[in-house]
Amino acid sequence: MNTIPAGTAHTAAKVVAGSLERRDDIGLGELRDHLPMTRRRLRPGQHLYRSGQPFTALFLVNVGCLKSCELSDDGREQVTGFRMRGDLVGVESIGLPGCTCDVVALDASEVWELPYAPMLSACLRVPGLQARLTWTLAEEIRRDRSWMLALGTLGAERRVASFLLDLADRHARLGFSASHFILRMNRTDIASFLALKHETVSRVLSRLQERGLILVERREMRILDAHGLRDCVNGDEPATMH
């Protein structure tokens, strides 16, 4: 069994596992009204930006998903985030000179991006811009830690239930279903964000389809029982899948 404390585990799991709270984006209209936005198009596996290039931006997600993702000290591929609809990239780079990792266009995607000299300068003259904005960088902030959180403290078959509660929960408030929907990211790059191997990834989506807790047919994924598998989330498991 896993000896990480029983309280510890639980508040990871329950961090991650929906209990994001609501929170409005901020609106493209909004933004435009205060800072010369561009919008950018990129095609499934094209690079946003890669690491040490020039940070001179942030970038708000308006169609599609991205990965971000490091390069670890062998040499491999680390995906570090999953980036959709309303969420700002690049925020890791903020008071740096260069971009601190790459990121990549999962599907065909759209971003706007918001130069940041402008929008500092933005938020200077409009506080309530300002808040909207730091608000947002927070969440960033805070969402980061929660999986660091949950990567930390949680097995193998939690983390795989963790992440596709939060994915459900992120789809649903971007008003699409919450139960029905398509993984934009392949096992590879779910394992490498969970910290664990390919195959273990698959291992366990089999064993959580046997128990009818999901139905997943290649990227195509129903959850079945949502409250079953927030109980995986919140149960034991042996620590033997890595």
Contents of the next structure:
Protein chains: 2
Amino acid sequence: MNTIPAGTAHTAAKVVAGSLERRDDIGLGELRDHLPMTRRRLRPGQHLYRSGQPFTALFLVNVGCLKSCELSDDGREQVTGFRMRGDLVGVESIGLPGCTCDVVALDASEVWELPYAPMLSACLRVPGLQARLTWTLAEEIRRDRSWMLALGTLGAERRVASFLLDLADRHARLGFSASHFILRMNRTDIASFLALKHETVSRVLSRLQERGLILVERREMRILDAHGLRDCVNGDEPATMH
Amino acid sequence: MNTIPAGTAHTAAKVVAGSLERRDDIGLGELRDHLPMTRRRLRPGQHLYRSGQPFTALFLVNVGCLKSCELSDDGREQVTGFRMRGDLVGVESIGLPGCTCDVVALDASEVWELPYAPMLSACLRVPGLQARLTWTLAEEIRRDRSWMLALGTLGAERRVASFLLDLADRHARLGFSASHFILRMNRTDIASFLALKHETVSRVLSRLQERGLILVERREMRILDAHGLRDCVNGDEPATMH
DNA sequence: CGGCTACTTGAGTATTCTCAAATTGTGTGG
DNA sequence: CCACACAATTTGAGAATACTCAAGTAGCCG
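If the one shown is the form predicted on its own, what is the structure of the form predicted in complex with another copy of the chain?
Then the entire complex follows, led off by the chain already shown.
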């Protein structure tokens, strides 16, 4: 009944490998030949690491989906991103003794652990690796800045539309359908990421559905009119029917 | 009349140099010995670079204050940060052909231009430089994430209070007074950075002043009660007088 | 002294949040 | 397999917050 590719992602392996290696001399996936990499599996809800734990490694997501949550001393909490296959997790803790955020699996997931100290020295031996790591960090900064722009300039509806298009795009890059996928995160996580409340997210999704832009039922999402969603992000009024 | 250290920052040079070099084997300031560095001066309002210009170099701020602005294709604009002495500017464009944002001097400023290609190869020769660069990028990510947390979880008043404390802290690290300084940016820039409107920022500042937490007149800022501001950020109600 | 921009303040509006309730799906134990 | 508890989601109504529009003030520069 459910034709959506599940977490295993076997069919997408080639596409993903291509995108991982397209940029620069070496892909992070090739590190196997230069580093001791261990595989780690996570159940849904399980923490990859918690704030305060010693920082020793980066993680390359192979399968599944994880969220990273920023935490403040006074108990506030904010989802800062969702990580999928090909994403490097843990960069925010580089150079610190301990991790600065929580990372939690939303799905059955699998990551490769890349011990950081060996990785740094490998950068000196392996040509292109250093540039690749630096590029990945810069890319992370660009992603964060891009969301700061969205959160600072868009209202609730446009934020959600933007989020859906981003998800669709990332799914497409991984070789999955951009128009039909399963949301791995609940409404509260989406809301936190978008700096909204879960009720607002729910209402916006209902409204987008009423307009025929999407079809959503719980976690199952269909993008019916990506162009219309893009218009929505750009602030164009939906054409009035008559 | 004005006893605040101005842009020249001569008195703080030693302190700053210390903080620049404290972390890791080499400070970015020592790059002079390994790279062709050229100095560049900027007048207030002048662009260091614009979105779309070819990316060739990073910049180390020596004097003054700059803002970076993220831009979207449809004309939206968001200040993503303010950069002061010791900050590395341009990291968001690493690995791309062109710059992805605008950087504008708010003040008479001076930066050192670090050509990126020579810098990358210097990373292979100069021990510790690579780790230092990576650390700086990670620090940038942490700064962004920290603001994402603030913007996502705090109301207008607490955001502004948080912003003022951050400014005070950065001033202190540079050897300036944490309790008395000049805001280099106008209300609109502060508002954009905090995802608010300038009227809201203005109102909040007035309110904080009424409560005796700050004393503000245009760009001149005095922090009268840093502890009270901290309480404000943490959501504690101000003690009711009777 | 204009003319300008930056800033402040007020009043009414719009959006989002809060609180509450109803619904639905899920997993567990009987 | 069913009953139940529980978590996630949806929806409504009213409240709170921040925004928009507007007016007025104040410093700055030529």
